[in-house]
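So this first bit is one chain, no partners, the form predicted on its own, shown in structure tokens.
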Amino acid sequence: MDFELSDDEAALAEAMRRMCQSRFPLERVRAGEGRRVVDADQWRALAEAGVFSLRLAEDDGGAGLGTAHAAVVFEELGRALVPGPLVATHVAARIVKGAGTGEQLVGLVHRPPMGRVLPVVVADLASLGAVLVVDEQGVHQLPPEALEAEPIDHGLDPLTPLWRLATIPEGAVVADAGTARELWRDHLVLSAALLVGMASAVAELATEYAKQRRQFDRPIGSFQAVKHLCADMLVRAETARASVHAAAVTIDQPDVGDALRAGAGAALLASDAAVANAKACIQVHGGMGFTWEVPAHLYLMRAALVSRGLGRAQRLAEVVAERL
């Protein structure tokens, strides 16, 4: 399998990176810490760039592209730490009217199976126009006001407000069990793409710092211990990227293999890469890594939050094992 981006994919990645640099520079993203509502102008910019309608058919107002192209886009969004329910709104675009055009922000919740204990956490609830609940029976749609939710005052990620749900009502069934599995599979793969973007961003951040920071009249990047940290970060990020692209291609071409198995494997690798790389980035920065000025902690907290939203690592591993 060729993991080099096509010319179209490379151009799409470059365009998305430029858009994120102009509309979502890190200082502007950080200015939203603690905000309870996603910025409407920024969300509209994402919709106009086709983030949510990318995979919709052209007759439905979309670009008619595949998951492989979407993975490239979401990697850049993860790299820029763009806030909001990005993946949920994207995968909901074929079900919820207005999601593809950015008029509706959509949350996605996986209902715990029987015997599992609530609460469940949902992000950005104050900004949502609809909530989709995925379970073994299908996809259920709920208005946000139907949820009994308690805000969490100090969530893991300062850029992502969270609410705790003690119960999840049934809601209106809007899609069958097959669509529910596809929705969750796509959510796994595109969330993994976000995590790959984060893993790559902190690897680059650490490498640049290691080149510039001097100790004993030498750049710290010349020391073997720091070299190994940076090399390991690169390997983790590239391995996860290959896994995500393989999963995306498998969704687009089902005859290639088992898309759910590939998606669960990609989610496992990307979660580990993003969290481990963010921790290593903090370590490379030394004492500076623990200050609020260095953004490495923001990547660590976002990576941990997105990883938790994919489910327990053990369950993802079980999905891979069951489908071998």
Given for the second form:
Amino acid sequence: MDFELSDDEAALAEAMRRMCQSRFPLERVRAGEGRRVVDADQWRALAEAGVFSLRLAEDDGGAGLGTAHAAVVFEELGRALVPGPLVATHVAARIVKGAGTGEQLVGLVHRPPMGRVLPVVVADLASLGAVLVVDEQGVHQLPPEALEAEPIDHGLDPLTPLWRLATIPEGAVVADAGTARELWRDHLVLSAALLVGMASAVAELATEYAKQRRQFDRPIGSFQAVKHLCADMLVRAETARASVHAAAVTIDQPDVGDALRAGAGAALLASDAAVANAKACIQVHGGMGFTWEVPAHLYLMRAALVSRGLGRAQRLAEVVAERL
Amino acid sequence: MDLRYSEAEETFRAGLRAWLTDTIPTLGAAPSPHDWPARRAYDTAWQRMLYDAGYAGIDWPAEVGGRGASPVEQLVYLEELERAHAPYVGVNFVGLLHAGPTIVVEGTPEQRERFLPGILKGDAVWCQGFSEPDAGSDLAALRTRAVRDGDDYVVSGSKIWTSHAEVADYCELLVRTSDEGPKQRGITWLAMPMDAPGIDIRPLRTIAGSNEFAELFLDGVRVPVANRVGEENDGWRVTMVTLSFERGTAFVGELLQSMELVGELRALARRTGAWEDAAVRAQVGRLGAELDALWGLARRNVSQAARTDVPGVGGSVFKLAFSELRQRLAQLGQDLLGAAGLSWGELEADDGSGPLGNARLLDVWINSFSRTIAAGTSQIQRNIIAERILGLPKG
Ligand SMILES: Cc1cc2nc3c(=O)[nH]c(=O)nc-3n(C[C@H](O)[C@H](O)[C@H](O)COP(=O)(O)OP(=O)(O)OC[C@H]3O[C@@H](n4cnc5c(N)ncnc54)[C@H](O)[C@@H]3O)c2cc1C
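Cool, the form predicted on its own is there; where's the form predicted together with the partner chain?
Let us now look at the entire complex, which starts with that chain.
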């Protein structure tokens, strides 16, 4: 048992971080505001780095790596606030041709129960080559044109365009119910990894600011009320990270635990950590935190978007409760 | 990242499990928590059994009589003991987890020879005399004074919150030996025999109604200089060295026990019908997810200790998160009991299905309040995290 990152995993995380720093510096990511399509060059760079194919077998053009490797990669993508349907395209790579190579962007939707009143929303629709719908029967694949969709004008996350779906047609069943459950589970865990990266990024942003900003002739980080906000941010991020990593390893090593329980728990804690830390980051920045300039709000909005995609927190908690 | 145990670790587990399976049924019933002499007898008898089976001082080096187990084996050990519902370390806590490790690292060969076997065999019980009425979180402000007189130190002052002082043979005592320079520099570590003349022990009643800890009044107590561990005025460093001996496993037993508790709460909620309430199910699920996460964090801390031999800073993160989680878990237990949560006496369920287990859940509940105070309060943990991990300036 060794629950530290292996040399391999650490090197991969490091390489991803460097890649994100050079290809996705925050100024560049922010330049995408208001655009309704994903930047094709950027997407290709992600594909070349193996973001979508790394868990595919080598014969299928992948790297044959595990979910633990994917988790550390997605953590870095979250930290850098990289936009686009990252997790959906990654988990779809085993089903949709061209997803692993970056030629196809894929959306993932969980079919809502009958009689719903709330709208179903899908991100990045104009860029998608396919949409996968998971439900009790299995995985359905639909061409985006088959969806009756209407663009939403003011999405919460300024870097992610949204569409509202009027209907979700049946579509061709491309994989069975077991695969559908696996896709959804992997989607939970890797989305949670994105969220953990975001939770850490804002914790660091707040801590740095607390060291620099001075009031009453001293750094605000010397005030205990601020210190404790920062300490709590670290605790939330580290606890969530441990749960995401444990969930990822449990997918790779099924005999060590219950991967769905671990995945739902990780999704729950990572959502909380990302949202709560982004809010605390705004607070630590004072008035600056309320400006468009400080990126805390971008993390908050992205965290809200990603965690919405995991279902209601109540439901995730119940999944854990049923499986304790 | 690898969560599978190696073959060697599994072999260790199997041997331990077999021994526990044979041994646990031979233990008598646990004594009343209010009967200290009986508790001492029970806890030390268990320690002796561990010793005879080669499981005493699991993490202590082999050259001082320990098992020299790896950090991961230590984790397996805690897992198996919890699984088998083995007795808790109890009155052996300070000896095995604090005073003993201090002597292992800082003691002279004679001191190791003199003190360590008694701890391992359960012959000697230690208590911890650190806190004072005016020195709690600010431990270095302690004032109990020791003055050198020939081959002895003469100690006067008072200590407080000393757990199981009444049944201890020795006290690991921090005393002031100098007022010069920074207050940390004038502290000395002594092993004080509890039967020395001049020690007055006055039990304090806790909110749980027990005498878990006591106040010690020391009036001219003579402690041989030979009982000093480390140099005079170097006691603060000596104490900190021990803290770094800790591999982040201190609360693992209780964490695993909490996982079992969450299962019990679910069972209780099903019995009472509270499980119909989605909010209750969500609360149980959330606590379960948090416990799972902390189990991950514990394994991470242990893995770090195994790799670097230096425990990570994760210990404070774990202590803070777990103690607060334990309180919420305990609160859910009290909530689920409804009106039965108002009685310390064991109550039967209305439907004739037997005892509700309210006394035990209330015990968990009331004791959970000490978790965020003892061994460094939550506020102090946050200060440590902010200053030592995040590098925020001292204020
Ligand atoms: C069940 C139990 C068993 C114990 N057993 C032992 C034992 O065997 N031996 C022993 O030596 N001690 C023992 N202790 C003592 C324990 O270590 C102290 O209670 C603890 O360190 C806090 O010190 P205090 O009680 O003096 O509280 P104080 O230090 O007076 O704290 C009071 C409040 O002020 C806050 N506070 C203090 N300083 C700061 C700060 N710098 N920043 C922010 N907030 C602050 C604290 O968080 C707390 O909320 C035990 C305590 C308990 C509850």
